[in-house]
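Below, in structure tokens: the form predicted alone, a single chain.
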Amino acid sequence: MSLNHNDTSIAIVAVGPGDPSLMTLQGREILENADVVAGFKTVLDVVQPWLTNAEACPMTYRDQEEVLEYVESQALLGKKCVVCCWGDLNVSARELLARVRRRAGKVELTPGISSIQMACARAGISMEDAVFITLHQRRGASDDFASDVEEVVHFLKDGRRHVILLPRPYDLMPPGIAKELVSAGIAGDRPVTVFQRLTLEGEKRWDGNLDECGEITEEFSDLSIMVIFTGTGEGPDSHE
């Protein structure tokens, strides 16, 4: 069977922040029915113990298009076809969703647990007391970090809300984060916990304020989340 283009589907699903017992049970039922199923090699491996009758197509940066364009050439024949990413896809894939909606008439999305509500658990804190911004964008390194932390700086000032924050790997990790906020005229005694590579082996966690995070001199992980309180008596003691 070959369909037209506006006639072809592709499924995303989202995996989770990485422990497979967080994927949904809707996303494992769509990986068991699925022909081919696309992702990075790390998403992959999580995904693994489902793929029981697709053809994996692991990809990387550089080849995405290319795996992408095998994909749609296989549901241009009908076949069930998925693309899996991390944690939700609503949260910090809308280059890679913007990739396959360019190659399908419909693209049905399956969201998953992200990373953002693992922190918020661990934390003690509610998502709608808390606002999220992503440093994630890709691009070259700019030695302008004031403007990346501008918006930050606003909420912190504003006072009424925590922000969750991801860092931008690998060259705006939170120390350097913690030293720009303090530089802005965010009291240096701001709350601040730091977790990394959440529900993945090797989680850790790391409670103090601006100040000490910006003396920090170990390496953290690209899988980095940033909570920093509101000032107003919150932080990480008040939700052990």
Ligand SMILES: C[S@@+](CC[C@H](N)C(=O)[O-])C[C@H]1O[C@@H](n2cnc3c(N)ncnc32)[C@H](O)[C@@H]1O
Given for the second form:
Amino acid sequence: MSLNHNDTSIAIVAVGPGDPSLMTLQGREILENADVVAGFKTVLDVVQPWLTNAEACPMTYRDQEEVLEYVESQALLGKKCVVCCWGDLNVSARELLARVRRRAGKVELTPGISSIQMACARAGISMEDAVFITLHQRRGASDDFASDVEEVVHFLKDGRRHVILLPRPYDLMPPGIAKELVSAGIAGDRPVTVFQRLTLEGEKRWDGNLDECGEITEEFSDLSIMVIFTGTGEGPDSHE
Ligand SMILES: C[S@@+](CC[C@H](N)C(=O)[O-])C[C@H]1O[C@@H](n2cnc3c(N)ncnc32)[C@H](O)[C@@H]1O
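What's the form predicted together with the ligand like, now that we've got the form predicted alone?
Full assembly next; the chain just shown is listed first.
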């Protein structure tokens, strides 16, 4: 069978924050019935148990276009193709979604649990009391960073919402971000929590304030999330 581009379909399945038991039943069923499953290696590791019938296609940032081209060729042959995405697909995954959308007439999305939901659950905060900002974007120009920091500073000064921040491995990590915020005028005693490797082996939590965070010299995992709390005295909730 050979299809036209407009008739092809690729599923995108979000696999959750790392612990395979946090994958949705719908996502699992799609993977069990798939012919071809592509994703970054760490993502495929999570879903490996359900790839009984599928050809697994690991990809890296460098070869992702070639791997997706192969997925497209299989979708054109009528195979059931899936691209997996970490956490939830509506959170800091725009670039991957756009790449897949260019490769199929129809894209079916199965959301998952985001690492930012896990951070909210661990910190005991509600999403409606928080704003989410990602520095994890493949842009890189220094004035982009300046405008991202400006946005973080804006919400911190406004003080109504906690800021959930995804750092950018490894050049924009929590200590550097904390220093930057203090030099932009945010009080150094503003409470901060950094979560690392949520739901995974070696999960860690650090609680302190911006000044203390700026002094940390130990290296953070690429899977790190900062929560900077409102200045209203409502600090990190350490109840698990
Ligand atoms: C490109 S973003 C993708 C986010 C993903 N779509 C989600 O919903 O979690 C990757 C960033 O998410 C954060 N992240 C993802 N999983 C995490 C985890 N298990 N623990 C801590 N941070 C995590 C880290 O900041 C990491 O650099």
